[in-house]
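We begin with a single chain expressed as structure tokens, specifically the form predicted alone.
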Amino acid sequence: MSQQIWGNPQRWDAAEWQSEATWADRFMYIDPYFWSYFGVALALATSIIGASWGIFVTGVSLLGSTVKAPRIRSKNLISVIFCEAVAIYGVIMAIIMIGKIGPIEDIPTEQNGINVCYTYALYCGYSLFWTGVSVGLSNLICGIAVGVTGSGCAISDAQTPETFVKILVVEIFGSALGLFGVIVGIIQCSGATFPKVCPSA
């Protein structure tokens, strides 16, 4: 579909875009597929950043604590696993979101139908974008929380073994934060599937 009618109902040329278009117009007519794939990238990349941050914080403390107490090496690896689960949450959501993106094969020829089609595509794009923001930020904070808690767990376990289970419970609740983000993200993008045939006006 040409730029003259898809995402440019005013039929502005390049010069008119510079002089006439407001910031609202510029954001309105960014391609919906850009917003969709940007959301996928945010969900995946931010989750991986959170997981790597948590693994870094936990791993440093774990390796340092094993110098004094080698017995904690195996059981404290569960903190690293919890951090890795944060990245898996991001991968799962990215797969779900990509499955909702597809080409619109049957676009109407009249301008009113094109506007309806573009508006619906924009709704899908925005939904997937904000899903990515929600999931990404949730998993970023979750990774930090689990990493810091896991770090404290390794240090305290090296000193007082009885504290391991108690801190592990706190770590499990911290890990649940990322799961909450995934659940909300699935609900957010549930109706954001790009249609093969545009809805009628």
The other form holds:
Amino acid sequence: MSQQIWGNPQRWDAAEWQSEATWADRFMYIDPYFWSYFGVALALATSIIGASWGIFVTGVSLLGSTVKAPRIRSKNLISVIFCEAVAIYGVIMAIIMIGKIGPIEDIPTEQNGINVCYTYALYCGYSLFWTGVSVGLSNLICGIAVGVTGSGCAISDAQTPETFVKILVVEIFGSALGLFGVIVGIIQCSGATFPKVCPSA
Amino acid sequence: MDLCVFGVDDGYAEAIIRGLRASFLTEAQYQQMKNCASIPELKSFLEETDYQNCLQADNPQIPTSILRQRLKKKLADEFEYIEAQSTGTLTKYLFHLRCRFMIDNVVNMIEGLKNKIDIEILLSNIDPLGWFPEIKNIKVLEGDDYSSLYRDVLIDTPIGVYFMKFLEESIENLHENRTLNDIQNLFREMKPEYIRTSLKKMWLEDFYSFCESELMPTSQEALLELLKFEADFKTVQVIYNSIGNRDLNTAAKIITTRKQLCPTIGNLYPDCEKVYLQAMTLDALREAVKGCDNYRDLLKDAPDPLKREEFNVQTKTLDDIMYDDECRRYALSFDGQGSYGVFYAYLKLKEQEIRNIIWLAEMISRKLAKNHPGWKKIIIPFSHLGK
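Can I get the form predicted together with the partner chain as well, since the one above is the form predicted alone?
To see the whole picture, the full complex is given below, headed by that same chain.
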């Protein structure tokens, strides 16, 4: 349990932990590795949910309008590519974030050292979690936006060929949203690495 | 939110409609059709448009009725394809749309049977959009027993529920000591137009309540407006046709007929109901509808129904004015995504296009002069969009 790895062994023992610890204590001692891996999963999974949502919405309209208007086939695959890009953003962020996670080799024994070590680890864990949230949610919504616009693009291209390029501009602006998420995410997790060796107080 | 999930079930069907929308004939093509000198020329022109496959098997001098059957069969096949690709609410919705054509078919068959036309000819003339398997069962049993036809055969059809309501309403209106003979006479004497209008009114109301209860908000936005407008048109038409109608000689009869035939949905009901039920001249009708929409402008140019005998090919009748406005609205409904209105609009506009082609075919086959006013009587879908 966390208080045996990280906590102050003199301050609490098992029985006291059960009776004296508050909810704030329990929250504080959720393992930083839990936070960091959860962040990685969020970044990856929600980006891919957004991208796949976009692809299925676009793909359906593309298939249907191609039945009677085969000329739109190749042009409108661009919408699918834009949605795919959103998933790639998620994968890139996840890889960057995984690179920052690693075990701590040398945990000190005295109380001060342990506290310092834990603080660094917590900083890293929280940072990666919220990076995952910001990247994942922005890619989710971006994927949906590009997908719905892409389906509108396919449909209106089948109806009136001149509208294709205009709607593509809307899609480009939509896909920029995912890029914003990635940029902020990279800055957010740039300083956060699990320390290999605990820094001294 | 329904835009995000519309694609799951109905995206494919809607996208097919969008592709089909590009196949409507343009103004330039109508102009070329008008310049055709004979039916074979018209046929070869049509074979270059989207209609190519359906006319290949016929000889060039195709009679107009066969031409109409072929064009309608093509529309029916397209619609069947879309219905086959749809699922859930959309299938129910598309089936509902077809009930309107089923009503037409059944009324035509009953009329034909009354006039002792051979049943094979009747079956070959039905509108293919309104085909349903039970239509082969419609025949009159011995003794001209129409009531059993209504009771046993028609109840099983998909539109049986409308017939039941219609019968209940008509039987109610008979006097107290009605006998079996009276009922028989009722069915025999009933005018087909009256039956048709009543059934279509019931269908429209049923369809409206279906749309209100089962569709998503994006679809409702477009459809409920279109349906209300159609109901208002029906109301105005009923009143217009009943002004100066020779069959309705008493005021009470006029009011009961109007009440039976006017739909109970739409912008005109119930606000203007009292006023339009009493309207006995065109001006009174204009007064009654002046509060709603642009109906006043539409009725401004309508010819006076009391002078019905003076109508000729040149007068723009109320029907023409209404079709014009209707087509404009249906064309507008193609401007939104994720709505079921496009299916309805496509059906109506394609019907209008078929009517146009048949009208032009008739004009060409009669070899009328090019300055005959009849050439201008076609209403081109999407023409107001300037394409």
